[in-house]
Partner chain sequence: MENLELLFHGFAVALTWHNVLFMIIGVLLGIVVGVLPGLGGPNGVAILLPLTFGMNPTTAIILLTAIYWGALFGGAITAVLFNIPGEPWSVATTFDGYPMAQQGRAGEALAAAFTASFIGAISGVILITFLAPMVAKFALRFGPAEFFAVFLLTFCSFIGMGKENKAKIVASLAGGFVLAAVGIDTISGDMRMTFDVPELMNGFDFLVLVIGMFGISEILVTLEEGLEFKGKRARIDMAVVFHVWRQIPRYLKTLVRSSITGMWMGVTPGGAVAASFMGYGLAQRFSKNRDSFGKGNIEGVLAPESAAHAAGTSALLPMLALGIPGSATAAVLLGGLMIWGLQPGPLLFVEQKDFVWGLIASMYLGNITGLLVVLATVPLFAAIMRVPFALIAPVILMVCAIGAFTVANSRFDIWLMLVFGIVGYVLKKLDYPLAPMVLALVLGDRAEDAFRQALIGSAGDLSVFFDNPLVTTLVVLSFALLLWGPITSQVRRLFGRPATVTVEPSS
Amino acid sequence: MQQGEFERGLSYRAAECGWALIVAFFSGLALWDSFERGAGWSGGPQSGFFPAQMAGILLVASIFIFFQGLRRPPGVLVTWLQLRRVAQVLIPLTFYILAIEYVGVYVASAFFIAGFMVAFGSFRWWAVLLSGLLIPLVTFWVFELQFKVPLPKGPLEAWLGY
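Return the coordinates for this one chain only, taking the form predicted alone.
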């Protein structure tokens, strides 16, 4: 990149205004739901009273942040390349968390660790295989057998009797 040339990416203004709109949307949903449940005070707080108060505060704050974002001078918060790197971690992490529900934390961790080692490192195949197997096994030994802390298990652990 040459001097004087601006980097391209997500601007502060877009990030603040976009996030404020998202928070305002969910605040509006929470307010609507709270008033459906009853957000008044008749002989004491109704079930939607406290959520309505919190949603109202969030809505006011999001409106303030939105207009503050509009006044912000132009500038790049994060470049597209940086966002791509974050997505390279965030998307597999999301699948890992979803996989825990179906295959358990140990099997999901084995694939997650091995996948990251293959994708982002220049490790030998046996190091990937050993790390993918040994780290979940040590974790299982520590949490399940030593500390007696049950973590989410899947069909493999059930097949092995745990």
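So the form predicted alone is up there; where is the form predicted together with the partner chain?
Left out here are the partners and the other molecules; the chain alone remains.
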């Protein structure tokens, strides 16, 4: 970036200030909630006192960071390309977590791992198949059978009697 050729992307300033505003919003929310319940002092601090103090400090800090961010020299925080790569993982991850709700961890993981390998790697079909099957099976063996830690399960496991 120092060579003068700007790769296009999200600017540091925009991200810094935007994030500071988001933090300020949440600290405002915390302040509102705390004062709603009582953030004062009646023979000692009320239940909202401590969170309100902290939210207040957070609010001041975020406003400070906001103005600090405004004075930042222009620069790119993440290029669009990098951001796209992040999204390429984040979106499948979201669907994976959604899938856990319906089909359980094991089946979802099998598809997630296999899908990931097909989309981002150059594996032979049997490597994809083997990893997709074996890794969830090993996980099942470790968690359900060895450590007796129940993980979310779906219809397949129910059908198999677990």
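This structure is a prediction, so every number in the text was calculated from the model and none was measured. So that the term is clear: the rigid core is the largest set of C-alpha atoms that superpose within 1.5 Å between two forms. Positions refer to the first chain, counted from 1.
Undergrad: Determine whether the C-alpha of Trp126 shifts by 2 Å or more between these two forms once the rigid core is superposed.
TA: The answer is yes; the displacement is at least 2 Å.
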